[in-house]
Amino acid sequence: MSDYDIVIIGGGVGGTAIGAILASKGFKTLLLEKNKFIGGRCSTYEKDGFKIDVGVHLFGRSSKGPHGEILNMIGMEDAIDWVICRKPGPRWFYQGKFWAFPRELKEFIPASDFSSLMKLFRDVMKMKNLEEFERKSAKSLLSKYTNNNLVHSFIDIISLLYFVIPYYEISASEFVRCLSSLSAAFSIGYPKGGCISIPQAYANAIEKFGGTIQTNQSVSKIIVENEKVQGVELDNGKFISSKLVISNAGIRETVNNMIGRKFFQRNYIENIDKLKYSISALTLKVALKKPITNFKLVTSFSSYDPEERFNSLIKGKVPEEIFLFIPVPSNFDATLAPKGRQLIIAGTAVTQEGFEKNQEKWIKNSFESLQNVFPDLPENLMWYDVSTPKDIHQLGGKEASVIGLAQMMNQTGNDRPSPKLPIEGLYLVGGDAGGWGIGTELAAKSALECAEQILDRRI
């Protein structure tokens, strides 16, 4: 008799979400997390009275997306208290001015290009059959409407915000799915209590329904005999038997290291080796003596050639002007900063290659770019923390990627790895298998698809 019905490796959003679903369905569930805390990239820490997210996050559909779907499924609809990004809504910062999309974009581009962009957005909302776009890029789709350089750099920034890869690599179908769902939901938001509130809600559900969570428990091996999962072995040598194992550790780590390539057919291994991850990020967490903005979200950008810019990053060049995604968590939830203080988080996409050599320049230029957005920042600065690709890798592996497997052409839709691996009883969840969506919503959608396969198996 097995110790557990389900053992889940990894307590990120995908791992805790699948645990919540399956525990609620009566599975005897154990979640093992190697860190001292759950959440992975979606965790939160405390410093000097500030509650600070490890990553830089907002959530595209809040309760109207897969997070809400999971909580509704398990009867915990109110487990996350969302604050929607309205009054004021999101702002863009360009040429020294804050502006709202889309109405004020027309100040910067010809009327014909603005009309073409608006037509693209209207068409996106009506697109149904997306299979034809799976192996085409968002750039190729946009180019049918306009070749305006500012519009292209604007869409490239959206792609980097959503998927952490440039717009000439992102699958047009994934771009359409995410843009249309966000536009329809109109619910970009942030959870009270910080990003940890999301995996914590799922972890609470696991325990509510009789499951167990163990932190500081690192899995070294997934044990397979006779082409069937038997359980897992911890770093300390302890064996835990289980009918099913679900890995949130990433497809390469799971296949190459936890199981071993010898258990898989050659063509499957070759496909795994070809997969590409999203790029990484640099994040500034800025503590301020007093509030300097009432905006909840600002994104700064400039006009540039996306391919030239990305190629220069790969070669190690640091831009002088850094585009920044800037949520202000304490404007969503005042309890995240001490009374009278403010917390700002600013992130930008970076390539892991060559980053450490240029790390100081990246930090300097990013901080100066943030100063350009908020000139009052230096005189009100208390301190700031920095998260680098190395920190992201230590938290979650996956080649320091922000998302997991890149949602690029040939890696979305039917081309995305299935949550069910070709060993009986073995599944994958999170940003490396199944699902669609932005960041944590991709991981939550993956959990929904993985759960569906496991529940179908039970029938």
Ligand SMILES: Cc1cc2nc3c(=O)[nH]c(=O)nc-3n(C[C@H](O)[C@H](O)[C@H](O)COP(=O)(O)OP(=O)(O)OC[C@H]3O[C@@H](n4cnc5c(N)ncnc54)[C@H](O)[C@@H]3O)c2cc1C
Second form
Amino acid sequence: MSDYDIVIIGGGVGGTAIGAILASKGFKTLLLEKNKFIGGRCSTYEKDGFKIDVGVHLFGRSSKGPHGEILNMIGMEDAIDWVICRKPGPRWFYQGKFWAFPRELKEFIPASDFSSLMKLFRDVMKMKNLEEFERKSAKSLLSKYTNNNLVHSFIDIISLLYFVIPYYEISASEFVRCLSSLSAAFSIGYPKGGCISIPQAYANAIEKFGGTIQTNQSVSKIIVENEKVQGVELDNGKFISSKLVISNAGIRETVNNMIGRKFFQRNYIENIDKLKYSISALTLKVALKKPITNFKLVTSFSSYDPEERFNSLIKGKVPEEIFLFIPVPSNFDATLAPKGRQLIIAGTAVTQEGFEKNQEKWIKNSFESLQNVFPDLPENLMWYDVSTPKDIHQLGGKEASVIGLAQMMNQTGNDRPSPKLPIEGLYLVGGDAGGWGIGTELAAKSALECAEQILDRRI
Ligand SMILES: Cc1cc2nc3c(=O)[nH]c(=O)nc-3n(C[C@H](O)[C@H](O)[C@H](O)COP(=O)(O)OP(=O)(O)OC[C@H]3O[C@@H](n4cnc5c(N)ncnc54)[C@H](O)[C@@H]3O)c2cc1C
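With the form predicted alone already on screen, would you show the form predicted in complex with the ligand?
Below, the chain from earlier opens the complete complex, with every other chain and molecule after it.
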């Protein structure tokens, strides 16, 4: 008899979410996490009374997306207390001015381009048969509506924010799915307690339904015999037997290092070698003596040509003016900063390769770009922390990518690796298998799909 029905390797959003679903269905579940905390790339730490996300987070559909679906499914619909980004809603910062999308974009572009863009947004809401767009880019879709450079640069920034790849790589279908579902839900938000509240809600569910979570437990191997999973081996050599193993550690790490390439057919391995990841990020976490803004979310952007912007990023060049995604967590939940203080987080996309060489310049230019948005920042600064691609790698592996497998053409829809691996009893969950959506919602959707496959198997 096995020690467990399910062993889950990794306590990121995907790992905790699948654990919550399966524990609620009566599976004897063990989750093993190598770090001393759960959450992976979606966790929060404390410093001087501030509660700070390791990344830079906002959540596309709050309770109306897959996080809500999972909690409803397990009867814990109130486990996350969402604050929606309204009053004031999201703002963009361009040419020294804050403005609201869509209505104020028309001040910057000709009326005909503005109405073409609005038509695109209306059409997106009605598009069916997305399969035909799976291997086309968002750029090719946009180009049917307008060639205005500023509009292209703006949509490219949206793609970099949502998917952390440029708009000429993101599959048009994934872009349409995310944009239309976001517009329909109209509930971009942030959880009280910081982003850790999401995996923590799932972890609480695992324990509530009788499952076990062990941190500081690194899995080194998945044991396979007779083409069937037998269990896992920890770094300390201990073997734990299990009927099913679900890995949240990433497809390459799981296949190449935890199992071994010899257990897979050649074409499967070749496909895995070809997969591409989204790029990484630099984030600044800024502690302030007093509030300097009442906005909840600002995105600053510049009108760089998208291809030029991405190519120079890949070459490791540091732009003078850096686009920044800037949530203000303490404006969603005042308890995230000590009384009277403010916490601002700002992030931008960078590549892992070559980042360290230019690290100081990246940080300096990002800080100056943030100061450009909030001129009162320097005189109110207490301190700021920095997270780099190296930190992201430590948190989730997956080549330090923000998302996991990039949602680019040939890697979305049916082209995405399945949560079911070609070894009996072995599954993958998180940003590397199945699912669709933005960041944590992709990982949560992957958990829903993985659960469906496991539950179907039981019938
Ligand atoms: C800077 C930044 C900004 C982001 N912004 C947003 C945003 O605004 N909105 C949004 O929705 N998402 C955002 N994301 C993305 C989001 O955080 C990720 O998509 C999501 O958290 C990934 O979840 P995952 O299930 O793939 O797990 P991961 O976070 O990759 O976690 C995997 C877990 O597995 C553990 N593990 C790995 N190997 C082992 C092993 N051998 N043994 C035991 N445990 C192991 C790791 O320690 C980790 O805890 C952002 C991410 C970053 C880095």
